[in-house]
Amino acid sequence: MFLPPFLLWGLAGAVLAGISLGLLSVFVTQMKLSSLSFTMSHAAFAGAALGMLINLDDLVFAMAFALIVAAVLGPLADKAKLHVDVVIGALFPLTIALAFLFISFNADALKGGGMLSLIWGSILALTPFKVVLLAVLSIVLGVVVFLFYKEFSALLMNRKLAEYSGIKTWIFYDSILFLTGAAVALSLRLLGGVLIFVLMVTPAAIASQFSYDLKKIMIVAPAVGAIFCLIGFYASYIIDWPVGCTIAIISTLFFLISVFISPKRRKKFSG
């Protein structure tokens, strides 16, 4: 309630972050594809640094860097006949060689902590513009999961399968790549090229803990990144703390608070 302006700006930033990338992580963890968080940050890291590099927008070189990955994972599967994982996993060297390449020819901006920003992030680098578009691209992606719930559903229980049912499965993967692409772009900032990925994995693993319901952890997971981006912020504001640090410790600690308390693993064990 007592914050400054532009720290309000970051919180509803740091808020919208959380959704997004909440929803998404059910894709993800979902799909199984928990390394293209990995390749996704550092390909939009990557392109942060070009940017800081040549005196550009960051934003508009994170967003190209993480885009091209995009739509070069789901082509490039098809035609080398290969789950996707493993073209991440192919692809995951070169953009964290690429992002520490272009960090190595600008150390000046590493001493000045401008960089250390694209690390670690920060409580300071949301803009009112970058606002609006999280918000932007939050809308759009309850939008498109809602009205597309059935086709995503079927991709997620069975792609194959989903095919020969007649879905053009290949469309809403893309779309996925697509939007967590755009996302990690936009979050960057305050989270971190290192550290995005525990909000592209976390809040779907823990609303999984608590539901086998593929809709309820949909529901639960967005919340739930909201609220780790919401504490993380407010704790790194108080502890001077960098952001995504704060975020990434908070958001393990509560996973591993959910695995000890889960009703799965209670039934488990009483089985």
Contents of the next structure:
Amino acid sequence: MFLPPFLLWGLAGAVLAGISLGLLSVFVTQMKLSSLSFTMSHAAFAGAALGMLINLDDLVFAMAFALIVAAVLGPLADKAKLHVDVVIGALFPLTIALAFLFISFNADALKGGGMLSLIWGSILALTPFKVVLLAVLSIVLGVVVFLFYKEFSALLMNRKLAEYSGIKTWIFYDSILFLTGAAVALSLRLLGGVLIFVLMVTPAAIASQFSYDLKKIMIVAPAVGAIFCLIGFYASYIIDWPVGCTIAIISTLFFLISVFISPKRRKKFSG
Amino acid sequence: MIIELDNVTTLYDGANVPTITNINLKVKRGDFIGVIGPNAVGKTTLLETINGVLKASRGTVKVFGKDASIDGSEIRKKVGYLPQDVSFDEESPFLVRDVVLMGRYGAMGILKSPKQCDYELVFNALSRIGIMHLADRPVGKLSGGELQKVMFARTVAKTPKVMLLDEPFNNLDMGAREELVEILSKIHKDMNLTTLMIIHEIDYLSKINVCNRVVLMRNGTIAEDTTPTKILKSKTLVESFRRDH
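Hand over the structure of the form predicted together with its partner chain; the form predicted on its own is what we had up.
Time for the whole complex; same chain goes first.
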């Protein structure tokens, strides 16, 4: 099945987003921050809505909003002595309120479907430049995780124990929040907020059904994210469904299947 | 001196009353100190102030000559800390050998991968504690006693200069406790360590013959800093401890 050239950029973008969000899903699930993707998506959504409102590049604004939230989360949680998830809960209403506020000022964009594409994504919104940015992000993310795997794995196991062993955990914790913000902002126009939420949880949830080894999960989750995006993209092209919806449905179906066929649920008797 | 606390007071954020107050303690190389006292007298706070996880609100804490409130993470690279009540999710994607190896990560330094010698130290520690058979088990599937031994192996594999042990006998049955005391005593000597160990039960002090000093804490202060023999001979102290307990 061959795709028209303009769709190839969309496919490349989807696969790259699947890789980076799939890798981040390991952090999000292990750090128990599934609400992070939701809040980041809405921060980027609010930024993009503001960009559209004032007729400037929505990507720049989406990126700026997501990164501001990412930069604020870690220090604010430390200052408030609360789990980041609680701070995310406190910031989420602000991001969604700003998004709706900017939308309410820009009824034209709502009628034209531009805003809707931020929720469900649009492959047409992806330019070669944005694909290059996604490729750069995937590479940066991969290199950072590879170089600091030791510190990240200790952080994911238990932040307090990592601190006791002499690792300055806040640097790695905050850098993951920051990279998540960048990944969400870059993927928003292509995949939409809903699919970002799916891809930042499901790949790791599936990978962890098959292994107790973090290294394997970190290799499998991005591959799963990329495969879902590839299959979903082709399927949406064939059956003419929105890309985001198709990938979301496929991901969730595979997650359900993985739970039922997981070797972790089997009882093994030896001897 | 390896550890020096000079008039140290530690107050938690938002608290009005300090958890430990005006603590003066000097620990020399090779000391094996039992820290005893009833619940909530600041024993854990004392250990966490020494390793710099908690910053002293007043006074100075020096470990290896470094100020713990400034160089906390550097100090922690050489300190093996066994906290109490560590737990893992049942589905936690870490094997026992990973958990033990991770204890060495801070000391290894950034951008450095574990080498053969690090893995050897891990397996030596597992074998010394007698839990080699658990090496490839998911850490979330262990019993409380097994996990306690794994955390102790993690502390040993770090090859620290100082060990801070917060109730290391938690979750262990009598047999396992005796076994661990023996291992602990041997490790302390073999590795030329300086050890501070929180013991919850004063009666246990007579059963373990490892401490050369005992620090008895009461209401956030050091009430006694003496030898185990003296503390056990003093009926008044033992009785008052039991009453507080």
